[in-house]
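Take a look at this single chain in structure tokens; it is the form predicted on its own.
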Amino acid sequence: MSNNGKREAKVTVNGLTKKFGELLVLNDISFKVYEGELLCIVGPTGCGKTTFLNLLSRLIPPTKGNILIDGKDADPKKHNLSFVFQEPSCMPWRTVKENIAYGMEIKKLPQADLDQRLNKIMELVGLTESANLYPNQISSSMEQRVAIARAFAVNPDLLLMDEPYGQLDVKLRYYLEDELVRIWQELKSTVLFVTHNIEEAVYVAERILILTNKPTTVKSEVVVDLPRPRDFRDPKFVEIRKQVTELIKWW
């Protein structure tokens, strides 16, 4: 059940606009992500979802508007902004544990704190026994678990996930969706998850934002007020999935 009325806004996006030359991609987008929320964003192909995440992570500057974290301008030098990409992103020359530790090393965590957090997150994602293996020695699903563990390990102010399971088969995707929800519940992180898969959004999210076609803005939002673990066959689940589908389908 959504309890955003009782939670503080962790991230506030005000009038976010992005133009590339004369092409208006994002048009005056405003919304909030609440403390500890798992928010999904869905929209039609090519609407600018990845551009949207690049703006939120400050990889590219907005044309207009601002992004606040805890009431202050988002700044990668001050805030922990983690990103999980669709494509595999493990460094092949580093072991599983070295990949997971990378962000904490960049943040210059004291070694004792780094070791403690590293051991906890590896146990949480079930990678302790694979700690000394290299990416070419593990499966694609394990590699994506490494990327997720690395992102959560820095205790991010905001974790951005860009269709992280889009390249995986259905069985692996279901497994990793459950893993994500379990880790999120354990660590109480704030997560913004972009996907083109409506069923996936309804399965993992507390709330779904639906984007329009370009020039993109927020068309609607849907609260996913369902108990966990969720059941794809639940009539309420099917009803919400249909609602989101219709919002994306009809312009």
Contents of the next structure:
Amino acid sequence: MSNNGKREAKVTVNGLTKKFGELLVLNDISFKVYEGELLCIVGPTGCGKTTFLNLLSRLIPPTKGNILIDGKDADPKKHNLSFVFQEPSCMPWRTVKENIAYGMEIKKLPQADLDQRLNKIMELVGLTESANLYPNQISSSMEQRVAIARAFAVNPDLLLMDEPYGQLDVKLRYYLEDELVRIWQELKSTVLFVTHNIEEAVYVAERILILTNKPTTVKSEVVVDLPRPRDFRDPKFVEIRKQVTELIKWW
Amino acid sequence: MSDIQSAGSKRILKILPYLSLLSVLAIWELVVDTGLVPNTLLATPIQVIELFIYKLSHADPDGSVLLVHVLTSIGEALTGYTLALLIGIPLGLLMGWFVVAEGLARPIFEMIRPIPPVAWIPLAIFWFGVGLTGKAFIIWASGIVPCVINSFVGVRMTNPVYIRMARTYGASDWEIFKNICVPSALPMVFGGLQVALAASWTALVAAELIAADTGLGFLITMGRRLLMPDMIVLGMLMVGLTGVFIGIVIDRVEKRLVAGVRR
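And the form predicted in complex with the partner chain, for comparison with the form predicted on its own?
Full complex below, order starting with the chain above.
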């Protein structure tokens, strides 16, 4: 897994810079995400993670630099981008099933393919029995699983996750982190997972990028080549967690 | 609310409303019967009920049986109201999302909005006469305002997370409007329907008071001309009852239409 030199770069970010007026928020960020990789990005609070993700998902334009997917400029209309937000993002007027199908509907998938993928992904996240419930009839952790299923369902070129488990309690988070790793292994999507939880990053990531304080840039990279399933008490796990913590320290 | 009340207070709540209504009717009857208020100024409840029964089958003295008045009023109200919905809701929704729609329609809307609908009555009589069209126009002018405002605000209140989510999937502006903004605005739109109904019904009675030959507002006017206080009160009560009836029907329709939108 750690042979990154041999892997194809799926997403290439070159010199990404964002200024709001005179305020430099992101400064010359460059990195690659490999095909099928689960890359975590951690950084101190307020380091501009949201701006960074909004640039990657093309919600706002960069001041300088570019984002290439398979060598071409990233474009939500051409590429399959997915975003899992920290806030609940299930539409209350659609059932679980209709929420999961939404991304695929926008991508205009033929109905037969859509149904097939829908059933597969619902099976994978264990939502088949809740298919016809409305979001206000399910728990908030289930809502987040719906959002994750919706994101994976479009076979994303790049799946962006913005602290998706930030608002959930610890026990549920462990469970959903395992689930995320399982879905990712099954579907081999390229995932960029942003979090401020170092333990979470070490638990799910193949590689961790550490960001600096504002103006934000990439400080360093840590490869996590631990076997799965990972164990929080494994001395190697603890060692990597300490290493990342040291790198993230800004005090 | 109900589960924090004791069983005893629930029983009281079942009885008290009837008690309160009955006492109002009794006092009303008494003040007229005892001569405290002269019968020429106020009819007793019993007289009103007698007239109600009489008017069910007799056209005189005002020219039409009660049902004709009720149906005329409902017909005018529903014509104007339906037109207000058909034009106001799409307009408000589009204004909420598309800059061009807002830029073009908003100044005109803001200019007309502060004019009370009854102020249109003289012009409406010039243009359309005292028939259905004129009154439908006045009702339309009063019903369209809440329709536009509620639809507009409903779209504006759409949770931005849904819009961002749709954008990252590459949804077009029209797709976001159709799939996200409109369903999200629906509860607000339906709230607007009730407000618009109240506004329409008020305008209807005002319009009929001034120019009409049938309708509940006309019945009230005739009561005044014929010096029949019982007919005035009957007209007033029928306006209230019919309004409640239409309100209930619209509430039912709304519940059926938004059965999916449980939140």
